[in-house]
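Single chain ahead, written as structure tokens, the form predicted alone.
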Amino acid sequence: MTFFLFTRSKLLAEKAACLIPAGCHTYSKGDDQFPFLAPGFIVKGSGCYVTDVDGNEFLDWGMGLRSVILGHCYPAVLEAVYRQLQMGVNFTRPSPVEAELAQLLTDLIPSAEMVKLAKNGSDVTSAAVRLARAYTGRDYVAVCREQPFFSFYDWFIGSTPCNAGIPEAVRELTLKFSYNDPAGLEELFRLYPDRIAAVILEPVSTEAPQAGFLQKVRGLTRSNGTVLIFDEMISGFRWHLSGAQEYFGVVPDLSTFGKAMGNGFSAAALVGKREIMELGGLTHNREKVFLLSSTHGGETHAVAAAIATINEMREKKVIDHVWRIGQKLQNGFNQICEESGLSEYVRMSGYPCSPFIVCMDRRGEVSLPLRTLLLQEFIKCGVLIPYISISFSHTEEEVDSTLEALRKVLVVYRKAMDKGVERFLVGPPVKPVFRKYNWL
């Protein structure tokens, strides 16, 4: 086990905390989401390995918040970006690459008849909600309560514990139902007849859809005149090249894509039915929807990155690779947990293309302290695994080294369960991103 020093990371963290709220620009990258003994700042990556400011190298399973599906500094993407950079990145009128990417997406995605590009997921999900409200003339939006994040805009954040600064009137417009509970959604339609503009959910995340669930949601939205929105920021280009909607055979009215679509470059897309999407256009006679209007929405090098990424995924059968490597990792992980007598408390769940680790205490309850300890001990072995985002650069060699590290990690995990996690954990445990106060 290697002993890593994080001297420069800690010094830089102090400086960043004075200059940047939360010390970073994405809460999921904040210090409260990682063990104290963790790399604080990454300076470079190659394939599925990253190097921090202290010169420590780690096997990376997080891959830029699941946005890097091919690998860091992937040559084909960098070459496409470089070619575009030589021609310019932003112009007074649209660039041909915008239409090229739109055509590519409409060819691939079942729900895509028109496309609007943006820079992040929050922009496109919020644009989808605005479209749905304009299309239906209704105000309420229903979201899945188990799914943690749809947007940093008021319509969603107002429904979380982090609702400071958001008017009560806005908070009241977002309703919640449970995933795999069509009866709960049906009850919302009964309580708010002809008032729900949209139902937005991830078609799949940590919980698999029960047989018929997505079809029932599709039926309920259609019969109630409500727009169905699939947030495919994570599931898109991971379950299937054409999205989870293709994998599960359910076509929504609107969908949002991003993350893996650009292999780490800032590219997102709202796609959907023409009759809804065209409300954001210039040729209809209804009230104009100010849909998305971003100076950098069509930034050419990011669009070029998305085109190159999608083409590479299609030509190299990247999705098949992701499923295969994920299955090997998941099977090996759970087998070692079984052999260690800890499968009751530690396991890898979910789909092989997007698995996740569950850490529980002896009461059978999810434990953030034990999860933090597991992350801490993996880091000591040179493995950065805050979540699992399998890329084309991960091979069986990386799986084997991760499983070898797991054997060492579980030795400490068992001791922590027997003697108390506080004896082995350095620093505080990780905290939920969505909490009312920082100290909770």
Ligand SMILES: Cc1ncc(COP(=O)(O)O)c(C=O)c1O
Second form
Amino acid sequence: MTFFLFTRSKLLAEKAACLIPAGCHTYSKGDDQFPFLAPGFIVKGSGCYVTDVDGNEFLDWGMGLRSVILGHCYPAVLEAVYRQLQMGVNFTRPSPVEAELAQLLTDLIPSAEMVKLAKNGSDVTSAAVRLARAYTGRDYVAVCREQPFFSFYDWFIGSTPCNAGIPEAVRELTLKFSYNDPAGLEELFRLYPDRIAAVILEPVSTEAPQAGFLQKVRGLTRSNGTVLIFDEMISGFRWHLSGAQEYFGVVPDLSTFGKAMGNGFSAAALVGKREIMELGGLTHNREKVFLLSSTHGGETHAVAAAIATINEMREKKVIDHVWRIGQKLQNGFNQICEESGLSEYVRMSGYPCSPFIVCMDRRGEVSLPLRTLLLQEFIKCGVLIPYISISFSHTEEEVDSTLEALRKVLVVYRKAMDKGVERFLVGPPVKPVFRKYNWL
Ligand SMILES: Cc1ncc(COP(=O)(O)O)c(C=O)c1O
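Having displayed the form predicted alone, please output the structure of the form predicted in complex with the ligand.
Below is the whole assembly, all chains and molecules, this chain first.
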């Protein structure tokens, strides 16, 4: 086993913590989301491998918060970006690539009649909510309770325990319903008649939709005059090239895409029905919606990256690859857990295209300390697996090396279950991102 040192990572973390609140610019990349013995800063990546600031190399299953679907430094995308960089990145008028990407998305995605581009997911989900409010003339928004994140803006963060700085008046406008509970959603419509502007959910995430659930949500939103928004930031370009809406055969009014769309470059899209999207346009006589408008919204090389990524995904049948590799990883993982007699406590669940690891203690409760230990032990084997984001660069070889690592990890896991996790875990367990106080 390689012995990894994180000396430079630790020094840089101290410096970064003095300069940057949370030490980084995305909470899920923060120190509290990783074991103490983990790479703190990544310098470079190639395919599905990354090198940290100490020169350690890791097999990467996180892939930039699920944004890198083809692989780090993927040549076809870099070439498209480089070509565009040489022509300029931002102009006084739009660049033709904006219309090219919009065309590509409308050709692919069932709900896409018009497209508005942006730089990140939070902007497009928030724009979708504003548009829905303007379209319906209503204020309330219903979000799916079990799904952790839709946006860093007030309308959503106000509904989490981390709601400091968000006025009560804003918080009150966000309602919650549960996934796979159509009766609960129906009840919300009964409690707030003609007042709910939008229902927003990921069409699928960790849990599979029960038969008819998404159709029921579609029916309820339609009959109540509410805009249905699918957040496809994760499910888009993973369940299906045309989104989970195509996979499940349910077409929302608006939907949002990002992450995998740009292979790590900053590209996101709000797409939807013309009748609604047009409110953000310049040719109608209704009240104008100030939809999405930012200096960098159409940054040419990021748009070029998205075009190249989508074309590559289509040509190389990347989604089929993701499902196949995911299935192999999931089968192998669960078989090894079974052989080790630990399958009650560790397993890989979810859809093969987006699997996740569940760590439970002897009481059958999800355990953050055990999860942290699992991450720590995988890192010792050179595998960085905070979550699983399968890319085109992950092959059978990476599945095999991960499974080989798992056998070693489970030896420690078993000891931890017998003797106490604190004896094996170095440093504190990972913590939930949405906690009210840091010390919780
Ligand atoms: C489902 C979902 N929606 C929205 C977002 C926000 O996207 P971004 O981080 O690009 O702002 C995320 C980010 O993790 C997400 O997972």
